[in-house]
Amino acid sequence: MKKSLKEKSADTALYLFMILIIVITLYPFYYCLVMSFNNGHDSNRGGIYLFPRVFTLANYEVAFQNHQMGKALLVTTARTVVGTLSSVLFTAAVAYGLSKENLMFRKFYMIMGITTMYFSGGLIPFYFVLKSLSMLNTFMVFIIPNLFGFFNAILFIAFFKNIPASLKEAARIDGASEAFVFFRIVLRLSTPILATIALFNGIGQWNSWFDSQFFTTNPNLKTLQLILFETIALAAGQEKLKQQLGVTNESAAYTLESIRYATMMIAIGPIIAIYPFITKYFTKGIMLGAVKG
């Protein structure tokens, strides 16, 4: 159908009001990597907009000046991917036996999974749970306490509902026992809240410091985050002895600020290059698990 001169007024308005907020949202991302790749100093003078003026590695090179940091990065990248496999596994199975109108103590169940939504024992409480575990300094420590999250239960059991009963009627019929039902029908069938609960645990997993920084010592289970903070809180402590001393060292490519800059794009880079592979199936789960919740 042809449109209107109007309608085609209406939708060239959106399209630039659409473009306007990609700009806005994509360009201070794209204002850090530029002044990751530029001169420290050179920065400070400020008008650096859209490309690097002194174009340097020396922001990288600082980062990465930290022998674990390869160790780090392999710690990181070995609980992103066994914690966002154990949990959207675990969670799924927890959130299929909720999702049964007919579970034994179902409202109960709901009640107490929605109060930790709430309400938690606290940071010295956890750690002592931890503790009488055997989890402290233990990679574990980083799967366990991560393995269910009750929002994303939540997700998984609006979605399931979705989900024809008679599929799972007609393989029960032909002799399917419960663990085929679950994972050859019903998971295969939600690759949209999958994609989407992993995308939040795996986000999740990438950035956390916070049990790297208080649940170990052993320096072999740093995570990549950690290494981040310690390496700018150096550089930070460094920049303030210069400053106290006077010492000035203009000859160097880096500053505190620039080696910020590239630390982020560090910690941000892997994120930002897979979420536009499951951006769609976000999308899609995340709105079908919130329509019936």
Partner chain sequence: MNSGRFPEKSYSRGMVYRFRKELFFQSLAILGGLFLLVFSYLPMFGIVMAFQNYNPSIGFVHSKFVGLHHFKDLFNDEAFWIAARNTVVLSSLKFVLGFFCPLIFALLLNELKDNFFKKFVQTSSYLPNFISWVIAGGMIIIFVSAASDGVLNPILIKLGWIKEAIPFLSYPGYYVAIALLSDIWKVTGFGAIIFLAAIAGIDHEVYEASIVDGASRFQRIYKITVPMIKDTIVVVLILGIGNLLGGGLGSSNFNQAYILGNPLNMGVSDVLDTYILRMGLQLGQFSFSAAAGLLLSVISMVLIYVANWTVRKINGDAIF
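Positions refer to the first chain, counted from 1. Keep in mind it's a predicted model, so treat the numbers as computed, not measured. Take the two forms, find the largest set of C-alpha atoms that superpose within 1.5 Å, and that set is the rigid core. First, how it differs from the form predicted together with the partner chain.
Once the rigid core is overlaid between these two forms, residue 265 counts among the residues whose Cα shifts by 2 Å or more. If you fit the rigid core between these two forms, you'll see the Cα of residue 34 move by 2 angstroms or more. The two forms, fitted on the rigid core, differ between these two forms by 2 Å or more at the CA of residue 43.
Cool, the form predicted on its own is there; where's the form predicted together with the partner chain?
We keep it simple here and write out only the one chain, dropping partners and molecules.
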């Protein structure tokens, strides 16, 4: 079919528009990357948009030398790995229980869960529950309250229901236990949904700062994002960091601002590295959620 001139120009406009969208989406990332590789004092002169003008690795060196940052990286990685694995497994297990047709009290469990999606006690009562469980100021406050979310359970339930019952029955007839069926058959067939929810959980854990800020006071439990928050948003935090790093040396290649760029890139790095590989999984997972409601 031949395209009319009108249609062709519409196509061109669409492509140009999409290129503009890409630029708007990605440029902030690129800008921070460029600035993170530029000499801090030189950056202060302004006018850097596309390439570093005075290339340096000093920002990254200083960022990694900051021992607080090292600790924060460790805490963040630990909570991401432990939190994600435990949460995905726990949610999948509960959802598997709820995915059984004709489960007794199923409706009760479901109503109990759905209610939590729409009504909550709010921040202050939640804080006191954590307090009475002696969870404040422990590493576990990053893990246990995040173990289970009902929205994710619903996604799992929808997926499990689509696994042919005959597969499970065959295994049961062969003498496999229910636990064996769950771990060795159901979970293995659920890679797309496991990957989707693990990705969301993992990114949530990696990005979190709120619990670290308000539920812990121990500086050893600060997450990467919290450190970033302190260096980005708080002037007081910047002063503190300045003293910590001894950023007074005018001849050094870095400034507080240029270290901030490096820190941002360190926090974004793992996400950019991982997520293109899992895109196809979460697109599938979300599609499922969309179809099932």
